[in-house]
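Read the single chain below, which is given as structure tokens and is the form predicted on its own.
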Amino acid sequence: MTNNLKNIRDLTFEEIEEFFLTHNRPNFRASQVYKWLWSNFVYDFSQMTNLSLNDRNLLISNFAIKSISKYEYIDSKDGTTKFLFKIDNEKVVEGVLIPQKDRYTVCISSQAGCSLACKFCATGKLKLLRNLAAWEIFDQVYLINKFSLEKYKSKITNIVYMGMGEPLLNISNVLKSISLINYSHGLNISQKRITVSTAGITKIIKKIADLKPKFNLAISLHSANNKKRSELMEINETNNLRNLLASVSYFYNITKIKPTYEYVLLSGINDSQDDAEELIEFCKKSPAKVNLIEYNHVKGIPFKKSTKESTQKFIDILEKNKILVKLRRSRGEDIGAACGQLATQNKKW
């Protein structure tokens, strides 16, 4: 019977409140239940001891409580940890913990698989299996935070939606998960420490801007040349650079949050002086930062990492033109946990 019951963790606070009112129960019960779920992380109605037995039985007869309870992890030689979360009988998604001094960054997934098929990305070789529910996204953060507290005696400090999937194609659950992560009586992680990455779904970028979010926005750019970007990312055929720039400019004008352009350096593809100059011109049209990313090898994909010389030259050109740029070093490449590598390798189930 439990399998047919609605998962109470899919409900908003208002929906839980409405449930109690409909059953002639005081609406403050909703606050109690919500805190059990998202503050105390209790997933058994019988343990919600400040509810009457009748109220607990009412919940048991109407709802189930689902959570991600099974995961495995593997450690990289550089300290990065990759997590494999089981979400269905066969489906697995990945998350990553990157410890750096006083900074503990978590990379989480928003979909099982991906539909965008970017040429340099392992996840893009997978089919999209389904969107993740808000609680499935939340549970990745909760479980990795618990792991970090146990291993490093420190809670996580930053969250990036840069794992498997395109967050903006699951935007309702992504926004709901951010609200849960931000919940003051729960994990209480500031939106300013959260970054949502997108390949550039322009209409949804504008819709997000209208909500005036506090979280950061990262754009997977990888080329400021339309032809070249279309060759790397099919999404550019329907969301080209002109439309992308318009949406990013709109986002900045509404929120005053400076977006970050993510740029994977591919040897002989997008790492020339001409590529750097095109990127500079693009960046000058609207306030932005640039994260250069070292390419991480993916089996069956022919791209190669830019040389140290090409990378430094690219950085020098950007800095000379007063573009704020940072090089993101590869982390976790030996366990398939680095940027662009998430494709459920090392699966043990």
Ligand code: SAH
The other form holds:
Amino acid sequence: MTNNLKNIRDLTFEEIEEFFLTHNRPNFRASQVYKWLWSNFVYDFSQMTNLSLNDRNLLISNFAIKSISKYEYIDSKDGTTKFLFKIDNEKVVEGVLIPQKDRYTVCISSQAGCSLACKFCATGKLKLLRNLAAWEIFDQVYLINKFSLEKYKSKITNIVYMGMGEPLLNISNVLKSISLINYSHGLNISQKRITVSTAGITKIIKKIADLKPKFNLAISLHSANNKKRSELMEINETNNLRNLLASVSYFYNITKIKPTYEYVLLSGINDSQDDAEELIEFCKKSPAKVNLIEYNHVKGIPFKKSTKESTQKFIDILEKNKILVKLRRSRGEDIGAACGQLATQNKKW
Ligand code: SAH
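Okay, that is the form predicted on its own; can I get the form predicted together with the named molecule now?
After this comes the whole thing, all chains and molecules, with the earlier chain placed first.
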């Protein structure tokens, strides 16, 4: 029965206010309820003790409170932990905690599955099951933060939307989740510490820019050659490099935030000197930084990671040309928690 009731955690503050207004209840009830939900993380109306019994009952008869409460986790040898969150009692979405010196980065999913089918990505081999609600995205962060506090006595510091799914194809819930994560009486994590990664949905990049966000944008580039990029990423057929560049520079001009180009180095595919030079040309057209990513093996996919030598050579060429470049080493590969490996292969239920 409660299942048929609307989840109150799907409502914005304004919608909760509207609810109390239409039931002739005082306005301040909305902020009380909102704080129980998003500051105190109380998911039981009967525990909302500063509400009258009448108002608690009113809420109970109108709403359910749904949250992700269950997860399993697997530790990697390198300290990374992969989380498997159950949604709809069956589907699983994954999140990852990557502890570093004084940085605790959380990687979260925005969709169950993915519709994009990039050739090198394990999630891309799944179909899109559905978009995640803002609260489902939030709960991954909340639960991983709780885990981090218990295990490392440290709050998480950074959040990357680089798990399963394409965040820009679920943008309204992604934006809602960011404001929930950012809520000053709640988790209170600054937008500057949040990065949303996209395969490059150009129209939405421009829409986001118009909202003047404070969070970072990462673009999965992987090749600065249009033909090559189309071969690696189907999305490039409808969102080609020229449009991508236009949207990225639009984003930069409005926000003054330099986007990061992610570039997975695939041996013999996109790691030659020519590839590096094409990337340099592309980077010179609009301010950006480059994150090179070591390719993580995905079962059934024939790509190989670049050798140490070609990786170093690629970095040298970029650096010589004054491109800001970092190499992101693989973490959690042994447990299938590294970039592009999230496909619930360790599913236990
Ligand atoms: N859909 C979004 C976010 C998820 S992927 C996007 O495309 O950006 C997060 C990053 O991991 C992307 O840059 C993606 O291209 C990269 N990735 C995918 N498969 C990978 C693999 N097998 N090895 C390393 N990185 C991979």
